[in-house]
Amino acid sequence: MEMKQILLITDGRSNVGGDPARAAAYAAQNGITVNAVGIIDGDNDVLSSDEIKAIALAGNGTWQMVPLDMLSATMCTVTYRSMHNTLENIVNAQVKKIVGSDMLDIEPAMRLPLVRYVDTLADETLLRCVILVDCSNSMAVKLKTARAAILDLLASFKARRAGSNLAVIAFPGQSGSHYQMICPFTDDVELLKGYLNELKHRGNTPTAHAINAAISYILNDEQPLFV
């Protein structure tokens, strides 16, 4: 079995290349669960947060706010509860088409076995994620926090018992592009550390075309450059 997931940093809004949340949609149509974590940034935070939840409903996945010395933990945290939820609703409908009742609903000594069960299931599915580091001008500080948030995430796959491969993806890219691939799948923290260095602040925020990068990614594995 294997989990694809997007998972979103940004500080701010999108500015630029249409509708995230409806980008966030497509992928879920297409097995890819979309989770954003927003970088708390002074007068901004209820706009950003509310576009933050947007995307993630739409996406099928989980969503936070932090401030920026909890990003780590709270992408990794935000990784594995939606690894979590969306394997629980997959045996959640499994045990409702069997036993006419959802999980919830089962007395708790016969539900037990099936929460570990997802526990177990978590733990030994494969899992495929894309970093989508948003690189505009009001992440220019927090991009060294990002880099180090990104290392752990991958370091913190190591405990798992299946594999897992993170890629990153900047937006915006290099030279007016609106996105940039910055480091294809890897399980190599070392690899990806060498990668990070080309997360550089340019430019704007177009979320809603790193979404669509990512999408086609992970769906068809072709590298997006300079877009």
Contents of the next structure:
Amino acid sequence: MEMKQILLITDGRSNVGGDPARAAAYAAQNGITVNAVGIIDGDNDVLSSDEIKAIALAGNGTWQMVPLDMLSATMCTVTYRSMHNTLENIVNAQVKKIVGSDMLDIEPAMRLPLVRYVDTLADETLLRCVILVDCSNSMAVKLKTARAAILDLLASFKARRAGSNLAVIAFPGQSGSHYQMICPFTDDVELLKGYLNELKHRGNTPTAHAINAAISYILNDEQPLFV
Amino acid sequence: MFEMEDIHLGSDICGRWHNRCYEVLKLLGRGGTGSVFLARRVDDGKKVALKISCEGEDLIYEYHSLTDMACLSMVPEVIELDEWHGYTFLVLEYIEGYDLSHYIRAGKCSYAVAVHLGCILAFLMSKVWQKGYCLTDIKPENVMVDTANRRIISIDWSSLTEAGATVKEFTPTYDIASWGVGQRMADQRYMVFAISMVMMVLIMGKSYSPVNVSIDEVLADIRRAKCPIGVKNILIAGLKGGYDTLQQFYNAMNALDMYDQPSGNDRIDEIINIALAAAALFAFLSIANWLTLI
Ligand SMILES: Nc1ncnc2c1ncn2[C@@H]1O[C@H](COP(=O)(O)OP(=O)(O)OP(=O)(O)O)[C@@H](O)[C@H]1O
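Output the form predicted together with the partner chain next; the form predicted on its own has already been displayed.
Full assembly next; the chain just shown is listed first.
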């Protein structure tokens, strides 16, 4: 089995293109979970949690709003939690089919073996995750941390039993485009490191376009505008 | 992410499985995955800490971690685990007191207190390690000074991880990997680093973030600090990944000759450490009082 995810990292509202929550719903229909991490800016608090939450809810994913220094830790927890939730739903549905009741019909203190089983499954499931990095101008000072956090995430996946591949798409892209492929799916930290130098800030926040690009990349392997 | 839409002060939370009700009195703290409230058990008026989250599995793990570790002192007592309207909640003994971040906000702490606390934490974590686990999210916010019972309590056990596994729950400041000093692996070196950083933060009275400071700058800070060279050397070694085991780290601190030697007997050691906790608490309180006086 393979798990498909999109992880959105942003510090602002989408201001170009369609409704990002609709794009996320489309991803969910296609078996792709959309998770979102919003970066809270101490002084200029432009980002409200509403949009982040709407995207994650529509995309069957999880979300969190965090200060910049918690970005790396949060990207890890959000990804693991989301894998756990997806698998728990699958396991629950199967258990329900077989015995007519599911995990939630068992008292929580007795549920540990099932919770462990789901985590073991998660550890053994192949992961393909596209990270969407908001590169609008407000992100300028945060890109260094975002780069480190993405590398950190791939490095921490090394401890998983099953393979994990990350790809990175930036939005907006070069010369007026809405998005740009930064790194195709890879499990190689050094390779990723090289590609991440291409993350540069510019322009506005076309979140929905970016989600749609990630969907078609995951489903059809269509690499959008690879530079 | 957790939102408290359904929970207000004064609301009653009633467990689906054990049918016990708790009245929410006050917000004690918010974490990444949930909130902790002071609550009153409706049956008998007992005050408890109620940790509630919509991510049930975290609390299920924490419940079992706490029951597994209950034999160690310095762990809050677990009362029950239950569910209410799609939320999972864990009922814990209410610890009256403050977590260490409260003292850090009040100012610097004496190196002697920091070393006492470092010893207590190293001792507790070596017991955790002997049971085959590693507590990965050691930080001032998770260590409480129980002012009523004069104990030091480690409150957050959700990060208990099997020895040798990957660390999934951490806070960058106390995470050896975020500083580029070591791997994000649940081992003794990982815990030694976190405890050293807790001591560092206590002594300096401020926190450091790996986002804008390098480990060399932190080490330069401790070299400049007013504190005995013996303490400095231990912190520097701890922050450089220089101790392989908690025991080595503990022994180095013990050799500073600030208090009695351990007897080598676990039970007596434990009693000495509880006494130390009380001593550390005294020092803490006097510092806290002193700070508020000036
Ligand atoms: N048993 C308790 N008695 C009194 N206060 C408590 C208790 N447990 C937790 N608290 C308070 O609540 C705060 C948050 O607790 P805790 O760290 O356990 O929550 P969490 O949701 O797991 O957070 P984190 O994201 O740090 O893991 C603590 O800093 C402390 O002030």
